[in-house]
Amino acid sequence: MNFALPLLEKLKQEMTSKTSEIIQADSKMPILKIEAKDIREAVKKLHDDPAFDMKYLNCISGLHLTQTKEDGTLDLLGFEVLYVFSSARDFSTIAVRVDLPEKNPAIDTIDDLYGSANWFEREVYDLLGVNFINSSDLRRIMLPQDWEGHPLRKDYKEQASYNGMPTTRPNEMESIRIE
């Protein structure tokens, strides 16, 4: 018995924009795919409406979508941000997914609704560079503050050195190789 699917269909009905769609409907965790501008509306409904009663934010995860072309190069297809919520009432879990463009990915913050969202958003910002608009405190959470780039992007290029420390080490076996 999947508790989440009826809830997700109800959320889909109540959204003002009718562009949302349910994906992975037969899986354990069905996902409602919505547009980035509707995220505040959907999350507010999940948080405040007693019919949903989603008081717990499990996680916010990010993904850089790519496709390998025939010549081996990567086709960058933008970002995906997934919000997973749980209800303490019947332990149902539902997920809301947002797709963002490759250039300047940005989405409204939800950390005024869920206090725990701030650290998740900082993690997604730190590793993927997704900008959360109006966030109360959007800094890097794990990497040093002076780090350049976002390492989980598929097109990330490692710097040659960081703060004077080289990021590579010569292979010492190469120096004793007999030609």
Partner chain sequence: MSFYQELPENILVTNIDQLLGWGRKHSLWYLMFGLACCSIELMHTGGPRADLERFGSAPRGTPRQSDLIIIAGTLTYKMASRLKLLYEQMAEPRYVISMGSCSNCGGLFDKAYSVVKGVDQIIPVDVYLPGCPPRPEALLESLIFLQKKIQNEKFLRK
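Just so you know, these numbers come straight off a predicted model, no measurement behind them. We call the rigid core the largest set of C-alpha positions that still match within 1.5 Å between the two forms. Numbering follows the first chain given and starts at 1. What changes on going to the form predicted alone:
- Residue displacement note: Asn163 has its CA displaced by under 2 Å between the two forms (rigid core superposed).
Let's see the other form, the form predicted alone, since the form predicted in complex with its partner chain is already up.
What comes next is one chain alone, with no partners or other molecules.
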């Protein structure tokens, strides 16, 4: 049985902005898509309202959305940020999805509501370049501070070297390639 779906429907109804939509209902993890401006309201309800009791933040992940055109080039469509929450009370899980624009992707931080959010937000920032507004500590977490670019962006061009060290390795499979 999916305990979380009625909760997600309740959250959708309680949102100030009525543009939210349930985009995955028939799953053990239903997903509510909301606007970026509504993230703090939604997360605060999930965290503070006893009806939801979502005290555990499983993860925040990001994805660079693209579409391949007929000529093989990529259309850059923006970013998706997905927040996954769980309740220890009934083991329900809810995901909240936010789409961000391609240019200057930014969303409010939730690290004051969930302390662990800062680590997740830093990873999404480091690898995708999503800015978490008012973060308590938004800086790279995986790459050096002077690294150029965000490697999980589909349009990322890898540098040949970093501080004199090569950033790529030869492909060992090339030597045994059969044509």
